[in-house]
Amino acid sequence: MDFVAGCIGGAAGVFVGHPFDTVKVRLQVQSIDSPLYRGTFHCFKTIIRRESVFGLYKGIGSPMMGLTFINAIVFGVQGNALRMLGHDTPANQFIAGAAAGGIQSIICCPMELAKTRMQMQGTGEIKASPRLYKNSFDCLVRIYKHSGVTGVNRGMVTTLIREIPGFGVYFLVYDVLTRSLGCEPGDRFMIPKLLFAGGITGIVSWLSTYPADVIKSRLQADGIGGVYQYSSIADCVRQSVRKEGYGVFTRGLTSTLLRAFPVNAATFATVTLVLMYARGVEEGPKECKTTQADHHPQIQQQT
């Protein structure tokens, strides 16, 4: 039942947070020499005006497709790792979360590659033009045919750099917050507490790994149209800092933090309700405390 609840909760989080993620990606990868957007809110308005509200949901198919597999991996690995460690402590929560984050990157990296490519497709266009990719699956198929397994896993190292500590921080912070807030069955303020804990957790976990997410987005967006700008992670960091300064590592951060709270709040509220109705009030909330869904934090994640 944890698996089903996590999938439904994650889907709710993706639906709520995807528009913010689209804005984040657009801001992270836009050219500093000829930027289309002046900031987060200008980006929102421009996308809606030029591409309609559906422009904010470009690439949503990819995270939705990978949701089941990612949640299954995260819940399974984290739970088993925690049992192997023997004690439910904050430190073990971090270790188990880090393990889950590393393993789920196998699915997360190709999923986010397709999402990023779809989000960048038709950037700034007022009138629709022929699209290179029909959907997220078609995007991955085309990348595989052109570049093989390496192409589909572009950005894997930066994904691991982001996900391993990101999930560790996520599980640690959520565990500490729920313990501190006294999230106990029967507490009439339990759901508001879970909403608050989940939202704050999402913000903290994104802040802990955001620079890695910027580089990941740039590497995964690189090569659209057949032109590659970066030869490696180090080259991407070097070029980005040289052209835009260290502030480049906060590009799109406002959109990400605005997204982090409602995404995690929606995820945990949905998971809680599903478990309460499925298992009863006494067992549902108790289980929810150890159920995590969405990174960015990126289940998303970032999220």
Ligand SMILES: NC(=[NH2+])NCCC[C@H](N)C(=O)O
Second form
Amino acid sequence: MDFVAGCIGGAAGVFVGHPFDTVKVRLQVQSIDSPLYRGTFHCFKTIIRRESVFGLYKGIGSPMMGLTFINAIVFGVQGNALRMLGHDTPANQFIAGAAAGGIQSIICCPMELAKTRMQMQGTGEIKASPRLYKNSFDCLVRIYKHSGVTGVNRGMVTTLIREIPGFGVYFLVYDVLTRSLGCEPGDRFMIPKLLFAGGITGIVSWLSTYPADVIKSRLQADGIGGVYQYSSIADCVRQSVRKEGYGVFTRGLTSTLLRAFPVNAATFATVTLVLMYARGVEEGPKECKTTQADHHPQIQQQT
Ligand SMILES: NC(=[NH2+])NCCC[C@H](N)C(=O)O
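For comparison with the form predicted on its own, please write out the form predicted together with this ligand.
Time for the whole complex; same chain goes first.
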């Protein structure tokens, strides 16, 4: 049931958060020499004006499909890893989350490569012009045909640098918050508490590894049409800092944090409600459990 809950929770999160992600990528990747957007809200308005509201949903295909598996992997691996580690401690929360973050990167990296390319395609164009990629799947097929497995995994190292600590923090912070807020079964404020805990967790998690996300976006957007600006991660960091200063690592951060709260609040609350329904249907009222796998956003009905 964790699988189903994770899938539905992930889909809810993608629908709520994708526009913010598109704005983030546009701001992260746009040229500093001739910027199209002055900031987060100007970017939102410009995309809607020039590309309609659907411009905000460019590239949603791959995360909507990919997150079905990603959330299932994340919640499944984290819960099983924690059980393997034996004790539900903050350190084990981090370790289990980091393991989940590393494993889900196998799907996340190609998925975000396609998403990033689709989000950057047709930037600022008022009228649809012939596109390099028809859709996210066509994007990955073309990259694979041109550059093979290496091409499809472009940005993998920066994805791992972002996701392994990022997901470690994700599950550690969520566990600490839900415990300190007293998310106990039968608490009538449990859902608002879980929404709050999930939202804050998303913000803290993204802040923890955001510089890696900026570099990952630039590397994954690089090479469209076969023209490469960066030769390596170090070259991308060097060029970015030399041209824009260390502030480059905050590009798109506002949109990311605006996205992180509702997406992760929606994901955790949806997972909770799906599991609550499932347990309510399958197993009826349950005692409050203590293991982390059951400390996840679940609601056991009072017996
Ligand atoms: N820095 C991270 N990768 N944090 C994990 C957050 C994952 C969550 N699915 C989101 O997209 O917000």
